[in-house]
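First comes one chain, alone, set out as structure tokens in the form predicted alone.
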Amino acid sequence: MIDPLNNSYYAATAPAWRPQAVAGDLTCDVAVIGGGFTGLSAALACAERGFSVILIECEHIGFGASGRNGGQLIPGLRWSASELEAEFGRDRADALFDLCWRDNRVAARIAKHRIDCDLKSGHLEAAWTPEDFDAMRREADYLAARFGYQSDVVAKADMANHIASPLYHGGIYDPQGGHFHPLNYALGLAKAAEAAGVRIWEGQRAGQITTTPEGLGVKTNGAQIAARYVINATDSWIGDVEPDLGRYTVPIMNYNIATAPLANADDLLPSDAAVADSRFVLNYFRLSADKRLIFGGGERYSQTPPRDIAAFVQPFLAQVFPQVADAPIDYVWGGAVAVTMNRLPHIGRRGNVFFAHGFSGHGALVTTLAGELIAEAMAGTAERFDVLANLPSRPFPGGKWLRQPLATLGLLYYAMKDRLG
């Protein structure tokens, strides 16, 4: 029987690979602990820079949350460009402007590596209720005034040029935004990482980092690696390999579906935008390269899944797009997406030991960031990497046993205000 979590439209349609067997001396410069966008990214930069890489990987490449997300590329953070001014100032603002909406490292690596992952241009945020659509025009506004960034905004009669859906009162289209294959993304990150010298060895376990007399080591259950850096990339794992990391962030569950081809798909969104609304727990969705409706809906804060994936994502599809409701439904996939408090990321070093993780649902795009930066970092320049690092960030109040449960008290209200509103 297929494990459902795996059941994915992306591994169903990604090329077979297997990074080359990993023999030898296992002492390297820098030991990389996950095998999704942010450490693939750094393993990849820090091969650019010269230094040694192992990374390792639990399970395979793009397993956890970069291999089975909703393939959206949105520039910017949780937090829109004016909240960040208004809470950081303008200096602060200006910085993390240019680093998470004007530098797309992901575009950048696609181009220069070729890699074949189905990218397309233009993101559209839909407005669930008309307060949301003044706020989004307001901040549209914004940002053409304050960094000369632009994007479309979408009155509720023009939605129809980019969606068939009556429920929304408006939007933002965004051209800087767009979608891909995430899975292929990831394996396109490995491909490069490899020829760039990268040792990939999945199928290892991590335990917890310690120190020796040499340097840093990671025990694996298949070896002990020596290094002088490790960059801690697990995510919704990080507390499996530092326990305290781990009470910055709470799993959510997030489950998403793939239809048959549609004939009709294009009629459906006549763009071929990504969209993604703005409720709090927010639908989510956009067209394969095959013309299929990839779509994301609801949450869930316990990690037993769904009995039937399907039967619990495809009311908010019908409730979007009611002339497809009775689609066959190909495929039905999901699992856990860290969270952080403040829904911004925690990124970070101590000492020899970087990290990055939290990125709450909005990292296809600044996790590859993250992992660029942490290379500069790595080799002497850290200003942009402090950049990141310096986004306050508190652990989930509770403890080990409490922290899921109150915070899942705390998303249970604002899910609450969504019906309600």
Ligand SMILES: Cc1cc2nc3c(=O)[nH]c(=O)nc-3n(C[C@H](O)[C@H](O)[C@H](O)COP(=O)(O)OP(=O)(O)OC[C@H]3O[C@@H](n4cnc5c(N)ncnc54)[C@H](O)[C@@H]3O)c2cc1C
The other form holds:
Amino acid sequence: MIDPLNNSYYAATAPAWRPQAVAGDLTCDVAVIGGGFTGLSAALACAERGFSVILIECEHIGFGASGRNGGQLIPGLRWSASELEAEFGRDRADALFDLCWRDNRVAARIAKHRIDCDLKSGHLEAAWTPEDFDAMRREADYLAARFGYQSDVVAKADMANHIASPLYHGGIYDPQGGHFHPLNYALGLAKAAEAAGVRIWEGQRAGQITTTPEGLGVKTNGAQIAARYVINATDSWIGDVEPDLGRYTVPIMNYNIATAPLANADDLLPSDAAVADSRFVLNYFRLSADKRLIFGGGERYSQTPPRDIAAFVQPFLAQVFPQVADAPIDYVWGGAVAVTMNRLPHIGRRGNVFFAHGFSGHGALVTTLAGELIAEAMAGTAERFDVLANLPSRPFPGGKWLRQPLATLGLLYYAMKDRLG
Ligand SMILES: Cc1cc2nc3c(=O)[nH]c(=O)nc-3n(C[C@H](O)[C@H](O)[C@H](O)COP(=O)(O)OP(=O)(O)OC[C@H]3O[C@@H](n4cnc5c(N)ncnc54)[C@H](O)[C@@H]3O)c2cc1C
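With the form predicted alone done, generate the form predicted in complex with the named molecule in the same format.
The complete assembly is shown below, putting the previous chain first.
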């Protein structure tokens, strides 16, 4: 069946791959639920540590946010490093910085498994207002002084080196960031996981996790899996598997378009950086390997997609790049971003069930890390896992039916401030 939200450039350009059939004994050390970056990374890292692993995915590998995102690799978390230090103190800020800024696990996986996913370096954060630029400059100075982390402060007059748009008041170019073809990365992880012995089973929808005398059970539409450990890596759908965890995120729909290949693509983004701007409802964009402009903009707080996704996103593109406002649009797609109350990921362990979700639009890098840290903790060393697991989190108010409307009201308030500011 064609998923109307996944007529994506990624799906159209990914190599065909299907996992080998899973048969026989369905007992394993670790059952992983979800075939996105988090689940795949965890499964691979667990197999590397000698655990037997079965990964189930209700659709196909990369079906969720991992196969649909903007492909922007942005070091860090949704909070700036200085905000983390102000809130959590020097030691915890150090530990978070080491994990989330310094240690690029995605680059390491791509290199180790030779994953062909159009990896490019360079990320530009573009300031929507002069005040945003001042704040960015202060943060860049702080990162350099405190951690020796180097990025380029780009004055408004020099923005043309990166982006052919007069809209922005300066920016920060981070050579440690970058962009990639996310679905090809997910498929590359899946192939590496399978080669490491992970049994990957698509089309298997997990119900709730049960406790059995032998350990844990995961019942799917076709099978019953017995495991010592379970990793719930279902992100936006986590509440279907563990209902109480569903209270910690709301799904925000976000949409992308890809133009036809553009003859003047390199003029639009001369340094080939991925760009995200500083609006609350941000625009984010980059070039694909075949010189299309991939553009994300606007958010919808309703789960129903706009009737015409291209018409919904295109005005944002036209505002940033009026010179290609008429470019033909070849692909449109969208997906759910699982957002937490405080925009920090919610990661943890309850008995032998591990979970990681709510990366709040900032998951392309941190998910691979989270998966590896889960495997590390399972193998007995939880120190680094705890750095992320100790991030604070609280459920959205409002219970099952009111949670989304209440969160929406809050988000609409900020989106309105964006437009007025
Ligand atoms: C449109 C969009 C743009 C984004 N852009 C960026 C970006 O540019 N940069 C960035 O850093 N982040 C971005 N993000 C966020 C990022 O993609 C996510 O944080 C990340 O991919 C989450 O990975 P995951 O593996 O945790 O979840 P997912 O990739 O969503 O994987 C969860 C998987 O679980 C499966 N599943 C669900 N329920 C069950 C069940 N019951 N049984 C079996 N399987 C189940 C789903 O089918 C899915 O494949 C974006 C997200 C979206 C939607």
